[in-house]
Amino acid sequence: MATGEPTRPATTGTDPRPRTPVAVLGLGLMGAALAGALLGSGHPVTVWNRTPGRDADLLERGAARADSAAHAAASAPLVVLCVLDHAAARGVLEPLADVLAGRTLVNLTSGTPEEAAETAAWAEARGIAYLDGAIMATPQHVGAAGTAVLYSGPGAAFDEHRDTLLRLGGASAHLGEAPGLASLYDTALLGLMWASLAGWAHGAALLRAEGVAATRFTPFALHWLGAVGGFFEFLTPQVDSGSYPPDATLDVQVAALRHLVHASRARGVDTTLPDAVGLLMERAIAAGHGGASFGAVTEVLTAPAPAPAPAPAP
């Protein structure tokens, strides 16, 4: 069914509060997975995707099928963008200027926090309430209590559409007015979490060395990780002062790094990770902070790194 008109506020069991009407553009595995979610909690939504035919299952649970982008963000105050990129978000939102005015745009698109303050600009500029998210889970945990997405813009366009964005994900949260916050974050954690990801690919390659099986290895690691939170905790209130007193000093810690290089070595596991991190604690020693917790690490990482040695000449 096509639409070009507003969708009439709905209710779902004994909640009498009407359920703001969404159109989704955009049905990827994500895009489908927030629009599912939408239609869970009760939301009348209606959908468009470049690509036809990814509506079906959607249509059977109550969607309305938009034949354009334009008629899908007429049929709501709230339009939510999910596609592959910005530049096909650009692509699909420069033609809708006219209808999106007066609405409230978010862009769950995955980019940098350039695009989106560039996106931001070009909706600011069309009278268009903008909103650029970072939606940190796999599509099957969208809608979920414990799923976080992360949102930045006008604090009054998420106010406005808090209870709708929070089906998206209970634990979500506005990070701010700037609108690359949500991508920042976004690329932060993302790092974190590739960094642990490496850090356990290694030491399993150690241990499998040994012949240990990663199944023996994990529960250890998972253990591991809960103390490492708790490093985080007791390193961040000395990032913001940029005081780092040490619980162990760089110089200890760095010490037991060169231990892991050698074990790595001694069994042919590459050791491209620790050598970097050793690189990094000890540029932190060399520019003073050998005494310090690993905190101070943090001091070189916003600082320029040293300029390469000149070639020898021939």
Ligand code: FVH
Second form
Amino acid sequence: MATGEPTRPATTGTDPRPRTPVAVLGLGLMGAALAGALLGSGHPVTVWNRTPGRDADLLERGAARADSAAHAAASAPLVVLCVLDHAAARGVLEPLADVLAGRTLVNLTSGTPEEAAETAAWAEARGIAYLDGAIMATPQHVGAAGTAVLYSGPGAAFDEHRDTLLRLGGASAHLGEAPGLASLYDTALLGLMWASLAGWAHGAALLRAEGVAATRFTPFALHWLGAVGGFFEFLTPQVDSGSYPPDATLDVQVAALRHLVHASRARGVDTTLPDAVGLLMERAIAAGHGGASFGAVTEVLTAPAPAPAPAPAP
Ligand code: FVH
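Mind sharing the form predicted in complex with this ligand? What's above is the form predicted alone.
The next block holds the full complex; its first chain is the one shown before.
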């Protein structure tokens, strides 16, 4: 059984609310950070990891070690799972069905919306309250007030453990009952991150071609991202309404994009990124949105690509 097994919820500091015991399964970089944040918030924490020996620091901080995942899960009403991927998660969970019944399982392993729905159905059929979650942070930011962990699944399960879950990230939110929502938001936000990082990298490469260091470029990039955030807010009601009155038309913007392609080519900088953005803009223009705002690009992103023009007759 779990050594030093917690016997009752603890309280801590000035916050008199009792601390729910939590079991943490998976002590990789993220799992260890999750367990550490809960320990730091006064929760009794029992930990388990597939490979022994990754819990030394946590034990020193008061965690209890379980000699199996089942013993860890049996130690707490709230079980947090954070392992490599969906296959690993299901491998851990399958043998725990009986011991998890009647408890709340929070799965913070990355996966697809479909995998989340599959695990949610597995859990529901076994009387396990299941929340899927996406951690929008790296381990060092777990537990911070500004950190967001996005959850989906039964609102009652989130409400029951809200205080505990908010101690993993003060900006966390419950997105809705559909189990795949957290993963869908996660992948959408990661897409925004990768596109933004790609845009920054392209700009840094373009300026480096003229001997300008990234340390000079990034402050301007950060300032400009503030304005770009304003563009998001300007376009949001347009995307929801399907009406795109322009601040700058796509016709005007695609002309400016061609300047980026020209400047890149003239400096030997790859144009894959601006070419891809230009393709989307051209498709929206071809669909009749040349006089619309950039928001009209969403119309072609959700529509099938036009069939390629037939090859000209010989
Ligand atoms: N690290 C990060 O910044 C990101 C932030 C966003 C969310 N991700 C997701 O969190 C999951 C865990 O990621 P991680 O960074 O903790 O990953 P590792 O440090 O490599 O630890 C992996 C743990 O998973 C265990 N594990 C792997 N395979 C299995 C298996 N078949 N059965 C049981 N456990 C397994 C591994 O155990 P061990 O190798 O120590 O025995 C680690 O505990 C992940 O979904 C990220 O996408 C992190």
